[in-house]
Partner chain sequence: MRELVAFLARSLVDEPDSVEVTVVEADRATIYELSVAPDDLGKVIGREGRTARAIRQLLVVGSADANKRPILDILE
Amino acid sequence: MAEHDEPREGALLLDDDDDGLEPTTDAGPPPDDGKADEAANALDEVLDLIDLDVDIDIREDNSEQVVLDLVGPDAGRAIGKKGQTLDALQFIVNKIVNRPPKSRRHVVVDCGDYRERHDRGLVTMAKRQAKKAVEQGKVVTLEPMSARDRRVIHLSLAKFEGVSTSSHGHGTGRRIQIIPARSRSRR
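Please render the chain's structure by itself; use the form predicted alone.
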């Protein structure tokens, strides 16, 4: 496999199933490297500092990633607007846990399957917009979104017949364009 074909750390890997949401993982025993406990402790300290009343469940601990699930009265506040607080917590915990020269494992911070529900909504919206692009024969430009959300959409439409996708813009203003096959030849 070429170097650019290797999955990147933290990448959402998708199967060929219809909804494109099931992550693929190697089903092996979890390593005993202490990363799950270290990540949970780091997250607990950060949550105490921002005064959120949530508990942390280590929902999954496999060789590729650690999933920390937040439950409790402040779970909604832990998600934040469009998942921004979850993303920030995940970023901070990954920086704490994966400092060199230690081994690296991706930490996912979730709250009641928020990420799975959010991804399903993105895929549904992307397919609806792709159908619209094909029917109208026009490029459809989506609202700006995070890199993770753009990746979910690109992957969900990769095998959608009659369209291609491309990202345009910079930073927080980066958008996906869904391009119908007829428009592709004009470009």
The other form holds:
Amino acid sequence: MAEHDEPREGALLLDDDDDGLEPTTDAGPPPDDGKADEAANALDEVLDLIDLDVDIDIREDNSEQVVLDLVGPDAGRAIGKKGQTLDALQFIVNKIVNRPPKSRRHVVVDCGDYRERHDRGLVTMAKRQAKKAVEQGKVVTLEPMSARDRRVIHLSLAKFEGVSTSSHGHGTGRRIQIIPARSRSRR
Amino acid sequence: MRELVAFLARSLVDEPDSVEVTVVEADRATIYELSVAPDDLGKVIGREGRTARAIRQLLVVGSADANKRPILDILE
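Form predicted alone done; form predicted in complex with the partner chain now:
Full assembly next; the chain just shown is listed first.
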């Protein structure tokens, strides 16, 4: 259980000053809802059924969220292509432990620093594309992304000079447009 | 993988006793036919099919060693 017992930041925060991602350090102690154990047990059962050899650490358990960390030889398979498997695990575990009428608490399923690295990658990509939008004076449309990933990008570009962002499309096809303040294409 | 589908479905619905999973072997695919109580259909499908998609993804991961493609069929 205790391979990573040094305190670390939650999966969803980055410590850059100007990335627009607000810290969630004001999270209080966890309510007595048993969510962390319930989520870890459900996840353990699923991982066992799909034959992945990983252990689960409860990395974070506070008023805001539970963060479960997967550690072991099958960590790579647990992440999957573009994090698809990790996202599926997280989605299904949330569905199981947050069923109405129970109280809700968000469960993050992470694997090492995967989510942090993923978020940093998104921010880097978004800034590069924003720069391109400004330089070329054209709207840049990004790939379709999850609501969470889009949120990371909206926040990271909120203070980026000379562009605004908005989302278009429906369901899994929803994508961000980075719009330069002065568009050359309209002249 | 039948157990995976059954476990997930039972964990998501209001009437776990009504969950049934039938496995049908086809030439190149293994089909998991999932049936739940009519009122529970939405719970295994999810908004815009997201729950069904997550179950399918886990089914694919768990079937990696099989030489057949898994198919999740939710019966109405």
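Numbering follows the first chain given and starts at 1. All values reported here derive from a predicted model rather than from experimental measurement. Whichever C-alpha set is largest while still superposing within 1.5 Å between the two forms counts as the rigid core.
Taking 2 Å as the criterion, Lys102 counts as shifted between the two forms: its C-alpha moves by at least this amount when the rigid core is aligned.
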